[in-house]
Amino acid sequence: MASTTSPTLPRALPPSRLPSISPLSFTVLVVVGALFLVSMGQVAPSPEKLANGLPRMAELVGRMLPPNTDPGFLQRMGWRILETLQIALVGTVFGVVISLPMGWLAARGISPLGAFRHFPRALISLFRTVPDLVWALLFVSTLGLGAVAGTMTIVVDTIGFCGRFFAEAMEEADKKPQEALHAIGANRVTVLCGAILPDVMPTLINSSLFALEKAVRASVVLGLVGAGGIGQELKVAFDLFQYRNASAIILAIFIIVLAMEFLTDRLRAKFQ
């Protein structure tokens, strides 16, 4: 009886765990890796520099402790903290209010400007890409030292931040309510108020709260260039080598940021 042997089927190779990469992508990765290695050798701290800097850091920390608790200084610091919160709050509110129509004008498929929506979108990108300190320097040069320059900086920064997210949220809004309103002859403003805003309101609130949290941090730094707030007091403390004053201000900033993060997290959880 002749024995029959079944043909041996080729064994399937297991799928590769690594995605395939094109020659162009491989070249880009090699260039980026080489740039990183060169940059690390030029700007990264060496172990010798870190070892030499640790004793000086310890000496500076020793000179900053204990923080200054003089009642007169704490009262002056309290007024500066209040000014910082005012800059952040007023700048964020104005920025959010302006961001709403700006985001609408820049949103794809929703903007009444049609192809000209790229102009408000480019303006939002400009506000977002220029650093806060640069805007602060511009406003300090034109409006003078003080909180007004800081508030204007926060307004511009908030427009750059919220304008982009507002536009993207409006673009992703549910289209069925919009189509229903268009079908009965509603204009663009009616569609915005009756269909788009109710759908994206949680996203708008979350973005606004993130902008407020971001503004509190930014308003602290703006004082370093004369735009008011507690940062201005911190700069004076370091300029005059009043390190105990500086440590008290840094501790107050830390508490303010933590409190603001806690507050905004609670508000975001409530509106979600």
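Residue numbers count along the first chain shown, from 1. As the structure is a computational prediction, the values presented were derived from the model and not from experiment. Think of the rigid core as the biggest set of C-alphas that the two forms share within 1.5 Å after superposition. First, how it differs from the form predicted together with the partner chain.
- In the two-body rigid motion between these two forms, the C-alpha atoms of L50 and A106 are best fitted by different superpositions.
- Rigid-body analysis of C-alpha superpositions between these two forms gives a rotation of the smaller part of 10 degrees.
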Contents of the next structure:
Amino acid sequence: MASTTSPTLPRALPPSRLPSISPLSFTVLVVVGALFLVSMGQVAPSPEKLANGLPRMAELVGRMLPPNTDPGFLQRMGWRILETLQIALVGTVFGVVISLPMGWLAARGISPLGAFRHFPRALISLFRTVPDLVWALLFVSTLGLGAVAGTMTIVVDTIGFCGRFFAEAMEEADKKPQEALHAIGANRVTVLCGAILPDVMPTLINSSLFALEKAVRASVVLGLVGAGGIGQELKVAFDLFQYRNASAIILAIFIIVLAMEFLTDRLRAKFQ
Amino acid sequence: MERVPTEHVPVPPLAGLRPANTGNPPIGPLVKPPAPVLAPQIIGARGLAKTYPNGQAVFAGVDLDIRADQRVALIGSNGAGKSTLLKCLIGLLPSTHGEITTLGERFLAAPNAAQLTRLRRQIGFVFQNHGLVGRQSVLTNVIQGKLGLPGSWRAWHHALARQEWREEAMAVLAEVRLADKASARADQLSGGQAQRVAIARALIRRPRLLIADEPAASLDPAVGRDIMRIFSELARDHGITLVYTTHDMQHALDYSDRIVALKDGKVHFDRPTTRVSLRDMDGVFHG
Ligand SMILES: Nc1ncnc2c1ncn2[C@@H]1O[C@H](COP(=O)(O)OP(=O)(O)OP(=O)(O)O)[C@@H](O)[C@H]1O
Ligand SMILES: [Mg+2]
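The block above covers the form predicted alone; next, return the form predicted together with the partner chain.
Let us now look at the entire complex, which starts with that chain.
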């Protein structure tokens, strides 16, 4: 057979332009498509609804303008904004501090709990997957209305977020120094403090700053369910049809969140 | 070497390697007339065998007798089992067969917890790629060498460590000529400087036995020789027994009193360095 092969190699054809699709993928695609069409009919705004809604939206905006700049109102708003930031700051700091041991207990290959590390892991997942407004409702009904419920919500939220990232960062920390210290008989806590934490510090700071940013955004809306902060003022404004107050508050929220993002960005760059 | 691993037989101390061997050096463990003066035994292994749980047999029937003040080079090709043997000898890895007596601790597979603690307190380690904590200062890295010793719980950072240890760390850094780098971050050092810090971290334990697994492997030839020289001189000056592995024939010949070669799961030869030729060395890796 070797003698009959032609000296020119067979030309390889370029792959087809269209991706080939398996029958299973095709079925899934059709089902999802059908689901989408049916759902759209049920929940998407109909053209009439939009046509009616738009003028009302315009009317609302008109009633919101100009934002209220009455000094008495601005002062009250200022205190509420301060409370919002306090909730965010205190909640984040507590959350980060609790996340450190939680992340350590949950980290694969590092946790002193062995297979039981799945318990802290599951707790962190629970904290993360239940939305913050639900936590806020829970805390409002157990701790009462006000900022304390808000702070607790941020603590839980932060543990859900930071606990996971801290654990992952510790799992990815450089293994060689850890092995070097374990070999001479260093215990787990000194290895954590002496080798793991220094190694992952930039990641820890990064996630904590993200958590703070997230907490400010979250604490703004917590007031809607009575957990303190500026959101409470916003709810009152809407409930009492004080739209010029509402617009001032929305503007303030916009500025706070932007300022926070700017600040954390700067800090992150500094700690890289 | 046709010896079957002898199990748990208390063995009288074998002869050291002081007397010159006559004639063709024997292959295998030396059982020679006793030396006039025997230095204390540091490591003794009888019929040592290691098979990893996955079935990988690394070596069998290894006898080894290392005495104080010796500097021993352990050579062999990649996968010959040098690292595994080192770890077994100091109890960091359980062996499958045989008896080990290291620094007076006698154990079969692995030392018990108390023995392991005592062993670790007397042993210093230097690894390939140093294993320093990159984002910590040189001084902190050196002081961390004290971890595992009594009262060392604060030694994970130099700012918390007790004053004598901070001073001791500076003294050890001076010995490896790095005192001026004490507050530099470890990840800003060159490879040779980092390895010197690793040596300082091992020395600060004041170990009786220093174990080094390819201490010069990732260094350029000049720096590698420098490291080996610092190593062997410090070991000699401080009366520390040094056992190191290397792939560099010259490092083995220049910085040891004795060379142990591993090949095909056996001790291929075990002789005073002065009696090892380059051809012997070649035989370890070829044929
Ligand atoms: N944890 C392990 N589990 C199973 N097999 C292992 C393990 N560690 C090493 N081995 C095997 O044991 C043998 C000896 O490995 P070892 O690392 O001791 O060799 P070495 O002489 O140190 O090699 P090198 O010169 O490359 O460092 C190798 O075949 C290796 O694949
Ligand atoms: Mg090795």
